[in-house]
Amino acid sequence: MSAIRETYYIYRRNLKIWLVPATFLPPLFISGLLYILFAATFSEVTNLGGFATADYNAFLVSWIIVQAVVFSGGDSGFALLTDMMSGYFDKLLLAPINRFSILFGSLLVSATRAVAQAVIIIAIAFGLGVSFKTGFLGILVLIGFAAVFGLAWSCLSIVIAIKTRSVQATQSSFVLFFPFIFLTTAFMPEELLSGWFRVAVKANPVTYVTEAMRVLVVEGWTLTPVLQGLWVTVGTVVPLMLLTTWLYRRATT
């Protein structure tokens, strides 16, 4: 019980510090703002058929906040090597206190972080009239595969701060992720990719996750898919976190 103690005071010491309007609202800002102008800039693809839906707000909610999630992972590793460049780190590690904690404290505001975007681009989506065909259910199911994908891109995160012990390093890492964001169906179906990109788009995990969500605002419950997405999300999260786990492990001993 200290140890879920211990990590329910971590969280709510980095939750404070992510409160500040000037961290939290900028990304929150641009996502909706990302949303709202693809939404207007490509409404009529949906004529040229193959969409599930003839909403084009409707099909782009799934990688709005996909994109949300995954570029702001890099929040935490940059906030963890914070703490580690300003000292406070290694206060926390002469603490009478489970050295995990600090670990878990902090993923806990990752999840924390891709919930609160995923809110806010469901309550964008109901703005421009989007209809979520799973209902309530569907739209938490929504918010889980958002928190614990999130999770799982934050735990890269920390791995390259760890590794690399960098702040230019930490805070590059994003460009990486953008190929993992755009090599999907995140603008048009599979069905009208062609060549090297819809091959991309098949060998691309991220394209899983998006396919599972979107079903989940545009058809109902389509298993195939979700399920897809689930195992996609569970293998991705899984590792990572074991290999964050090691990691930071052999860090702090």
Second form
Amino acid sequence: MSAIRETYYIYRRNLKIWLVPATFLPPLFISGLLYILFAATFSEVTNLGGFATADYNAFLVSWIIVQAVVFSGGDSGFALLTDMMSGYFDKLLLAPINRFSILFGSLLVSATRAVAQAVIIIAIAFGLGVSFKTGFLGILVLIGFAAVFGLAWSCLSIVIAIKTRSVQATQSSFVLFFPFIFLTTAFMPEELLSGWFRVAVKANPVTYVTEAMRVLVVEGWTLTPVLQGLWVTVGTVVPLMLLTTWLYRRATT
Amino acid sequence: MSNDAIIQVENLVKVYPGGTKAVDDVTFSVGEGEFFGFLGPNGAGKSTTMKILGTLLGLTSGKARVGGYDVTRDPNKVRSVMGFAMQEVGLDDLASGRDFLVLQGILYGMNRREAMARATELLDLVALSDVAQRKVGAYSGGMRRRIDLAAALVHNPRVLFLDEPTTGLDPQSRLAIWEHLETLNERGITVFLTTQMMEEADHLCQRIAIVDRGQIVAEGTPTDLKAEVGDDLVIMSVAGENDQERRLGAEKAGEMLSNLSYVDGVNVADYDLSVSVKKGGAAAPDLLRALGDVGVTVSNLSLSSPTLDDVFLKHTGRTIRHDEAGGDEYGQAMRQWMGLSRR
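With the form predicted alone done, generate the form predicted in complex with its partner chain in the same format.
Complete assembly follows, chain above in first position.
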């Protein structure tokens, strides 16, 4: 259908913009750096027990993917806002197209970005000698988690972009994402956490997604945590998608 | 006119969320093939009206139809018959000129090959073929307006909306745009432009509406509007051996000229004559001949015609200031909304 065709071409255009090295390299560099730095810092910590693996590189990889897709979710709002400020967004709205193809063309880039990031981080993990317990299929599920969960954060940044119409606010939305990323079982399993931190970690949806992905790397097909992660992902993405679509609709009428 | 009107606006009102009434009961129509202009200062409601017609803004009340389609009920049909080039040019800076036009073509329903062919054609039309592969962000101001114009033409629209198409351009680029617009209009495309520049409205438009504070204060051809304000003035200095002789000559000339049928009035100050006539250019040779017949020679002659600024002055008591950089009521509202004006 024509709406799918329009979405595809707008997606291609947005993808081209993202594929500028200055845009896609820095987040990858930071992810790689975080991975290597934290892995080096905590390499012996698995001796404490409770990690389900002796390989800290394997323990860490799921969180590295999650932080990458969460942080770069902010790019979606920023890209949309840039088009709004330049007037190009109006130009797109002037064409006799379904206006949601503009939004979905942008969200698809977010999903593509998340997939690319996950693939590259997994490749680094392989390079570091990580063995994935659930094999190829598990890796596909891991990538799926990254793509869908990344979408939630892209929606959030688009919501911020539409509500604030401020480049500064949208750019600094990652500050808001920070606690979500770090108040998790990023570096330690839950059993080793205590006090308010443990409470916050348990309340944070990012924890469940990180755990689900981690289980797939270090344990295998343990259903309960994987399903928990799945529900949390769906429960985050669906309302945020609805909110984004609703706000977008309002902003374009 | 109303039958073959391609743009019909009835009692259009637009109130922005902040309460600003940008368009206040505006009614007008534009015939197919016409070159029509909205002339007025910043904040007059020009851009707002155009954005409503272009389906970019909702209206508060009233009716607006473009190409026979209602802008509120059939926005996509309106979009398919009109091209729109904006004041704050909405370009994709990171795309090459060609890619930008190709995507536009595709979004207007062409397949890739058609869109490529159309892009080549349009790049040629606006004389940008040489820089087609260059990123739009690297284009000069004039080139940006031209690529924007090309984008607006991608689907062969019947109506072209141009919001201040030459604001901020150097005279040479402005002339280039004017020529393009005249060519397009000759090919049958209806053009509706907004401008703050009297010269632009005067030079290009067959008919204009002068707008101020959201209302149309005058409408007509530039010639009629100017004629309404008053006569042309032919100003002449009488020649002579000395001041005395010149003064006498002027007195004699004044008396004689005021009896001519096509002269509406004569004012004599020392040896200068100001003669009011309907059409200064046509009357000047006759006036000189008449003076020659009574032995009065003229050392200096100049012509002064009313401008559209005089028309604006007559209807609003103010002059159009078009020297202010950019901005319109839409832009102001947007900036306020974005929190940029709260510095």
